[in-house]
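Starting off, we have a lone chain in the form predicted alone, written out as structure tokens.
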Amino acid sequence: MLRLAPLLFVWICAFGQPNAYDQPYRPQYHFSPRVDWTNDPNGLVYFDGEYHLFYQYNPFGDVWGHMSWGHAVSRDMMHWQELPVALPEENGIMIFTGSTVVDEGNTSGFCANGKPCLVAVYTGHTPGAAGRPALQTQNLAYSNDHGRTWTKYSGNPVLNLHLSDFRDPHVFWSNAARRWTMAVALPDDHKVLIYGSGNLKTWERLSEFGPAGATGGQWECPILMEIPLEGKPRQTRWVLKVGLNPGGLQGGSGEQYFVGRFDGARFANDNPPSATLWTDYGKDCYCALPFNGMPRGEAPVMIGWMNNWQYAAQVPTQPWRGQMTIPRRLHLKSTTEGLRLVQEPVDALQRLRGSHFAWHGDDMAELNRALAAVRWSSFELRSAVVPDGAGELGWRLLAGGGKSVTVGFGAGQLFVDRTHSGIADFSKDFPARTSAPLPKGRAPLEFTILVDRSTVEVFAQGGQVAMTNLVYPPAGAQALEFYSVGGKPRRIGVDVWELKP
């Protein structure tokens, strides 16, 4: 204890400094660890009034390595308290991605004093050595004190196929089958295996899904979740989401999803196997995970890692690398092509709103004169525009020093252009213009844009299209401008709120 006390004192003092979260590119309303590296969110779970965010974490540096589970808790999914490492690398076994469940009925036998407990199901990764390949297995740990301390199960591993690539279990309770269900990836085979268990310790293989959709890289981070239909909360379909790296739509990491039905043992895809549906059309949303244990009647909420394996180790942030997306509430919308995923920022974001700018009219010059007074680097922008024949229109964000990020619409496509956004030369794969087909119809163009110093998240047409991209603008780049090319919009409406840290 005498050796640890000085370190603890330094940690508390550093964390308590007013500028500890005020570095130039530090997001103010997205989660990022105080120091060091993070990637995939892990084990998201709601339990006894707290949202738990675990995440892949290297406690010893700002690049990938020594994978452990970092831990943070929140009462509203917006204000996070970072806690000590929950599951550390130990005995040469790294703690890879997984999930956490609330064992209400003590099916595992881990729970004490007749109360529910938390059980983490994670991939243990043993690196290869001379004459021995790497090994990935599924393992358990449990907590009886609201996730503050954890015990690794002495009977680990609970699932071992003796493979080097077998990872990322997503576990949930299946009401249809009255048992635990696990979806876990065989990355090189482009398959998701589905297992069942009555006690989380003994697993029976039930079925497999794939290959299907995009298969240009390894399949990772599978998620199987039940999602309500828009306007019909009692009607649901199942979505199987799968990470892909490399081979994402915009290069590097990306995620696809399949819509279908799950009978407690098998997932059946509603669409042809060749159909590919993307969860996010930007370059920087990967391995998104929903919260287990959400209150009854609430729609699923998902958080992703905001980065891309093409350049994650080179992004110009310090003393941390890696951050999470805004929590996104999910539902399915019926379209002419079938059911499609809709993502919207959680309502709790609105409680961070501060200063407000509002404008409605059709005179762009007047709008931009008024916008000259708006200079924020962390804000929420909501706009509705009636194009009336304009060839291209949109918003220039974080502008200054000849640099800006453009969020626009033209030729039926939503796009985000960060090629001239600021620092972009740390990787050849970073400068990019990402785009997505935008379902417009007769409605106005609707954008919700979340900007947070180094992040731009766009939700278009009520969340039917999501696009997430990192940016690194020059110091003081806070100007905001509306533009139109090849025509004049008939009506422009915009609300901008500064968002508090």
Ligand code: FRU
Contents of the next structure:
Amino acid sequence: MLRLAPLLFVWICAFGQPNAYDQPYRPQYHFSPRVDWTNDPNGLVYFDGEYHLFYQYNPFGDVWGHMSWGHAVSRDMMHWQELPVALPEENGIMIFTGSTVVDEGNTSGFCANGKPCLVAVYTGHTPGAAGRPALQTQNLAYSNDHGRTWTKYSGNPVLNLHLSDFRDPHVFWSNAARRWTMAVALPDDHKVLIYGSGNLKTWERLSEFGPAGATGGQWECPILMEIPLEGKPRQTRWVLKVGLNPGGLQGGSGEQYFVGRFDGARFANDNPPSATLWTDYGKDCYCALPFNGMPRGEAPVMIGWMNNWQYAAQVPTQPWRGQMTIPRRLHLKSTTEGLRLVQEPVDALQRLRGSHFAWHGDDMAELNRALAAVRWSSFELRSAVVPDGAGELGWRLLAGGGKSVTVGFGAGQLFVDRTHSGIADFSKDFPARTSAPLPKGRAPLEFTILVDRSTVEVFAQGGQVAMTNLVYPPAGAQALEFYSVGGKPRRIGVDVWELKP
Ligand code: FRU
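For comparison with the form predicted alone, please write out the form predicted together with beta-D-fructofuranose.
Shown next: the complete complex, the earlier chain at its head.
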């Protein structure tokens, strides 16, 4: 044993703690950090064949604090390699949410050897102290080695309004205006300010948007993005997405969006200011961010933090807390009510498919007998069904030990019920039944459900409705069952794939 000890030591150093990603609630195909706390995704950017995911990270514990940017890279948005912290808290200034751009033309002067470099734009947060309020300013850091090492700009901050709440810059290159554009939040005023810059260092204020829509809490994580219309990839419209905490649709944090036009300086809402549209109808999708620098012709892809500020610090996972949603491809769909955001899991997910269960027919009892063989805790389920008068129908997932999660349809609503899903008593706000009105007039009902041990993401009617919720089922709860109350559902079609870690 003594002779084996050094070998074991080398193995642990090389590969980390054995089974580091195999704890009971550890998502298998969603990103979560090996240890410690994460919240918002930050600085998502595609550069030279790599997707970069930065994220709000506390390197010293599993609750919020010492905010820094953690870092992971991937070639397919599915397999992530965690790298050392990219931007650490320093001199008492925490690194809050922000974005990363590829500076192709060295507009910033930060890029070396005539090559493009990465520039991060983030909020520096100095906590308040006796007699001094907190301060939030916008700052830069750059990297000339594909994000492996970073230098904070010596001229920071680049934008200072001397405010305690002024944060979360979303920066991108505007083709219309031929300059960098920043959307940044004034959280308590329910406003998004829009700035322009030729060099990322000096910023000119162009316009503001808000208040509008939901204003029940602070506005955070604004995103201004150009989204293609379904079936007409050359036509686009702009979406301004805003996080809200509290005051989200299902309580706590949630996100709304506005659809409109952006002329390079000003965002004009297509809808009346009172109209409120929600990006996700579950409790657990917040501060979603799209990738900058996506390869030409690729649809925008967004990742969110899968949690809610109501109980993020209490969720029963360790040694990590917090994970990201599946990357979601975006487009806008024309509906009778106007343009609506559509979200679908990226195609790369299909490459993780393993064992497959498929069934088509009308006999529910026969389906459930066949499903007895399906016992997975990380899977993708796609199904379509003609309800035919059924008052309610759907799926019971992660069932066992008297608990289950219900994903169902009833009274024109899609719902996810986690009130009896397992551990739910760590916060009074956790047990919940979240619901969403379903777009009318399309039978059969179609939906995709992604389950990953402790996460349930539902995409209904081709992605027009997304619903993201966390669950903490009992050990071994893996049974899957179709149910219906009243009526007789017909033409049930279901495909389930186990997804590989
Ligand atoms: C949103 C948020 C951001 C802020 C960050 C701090 O979840 O509050 O507004 O930049 O988290 O961690």
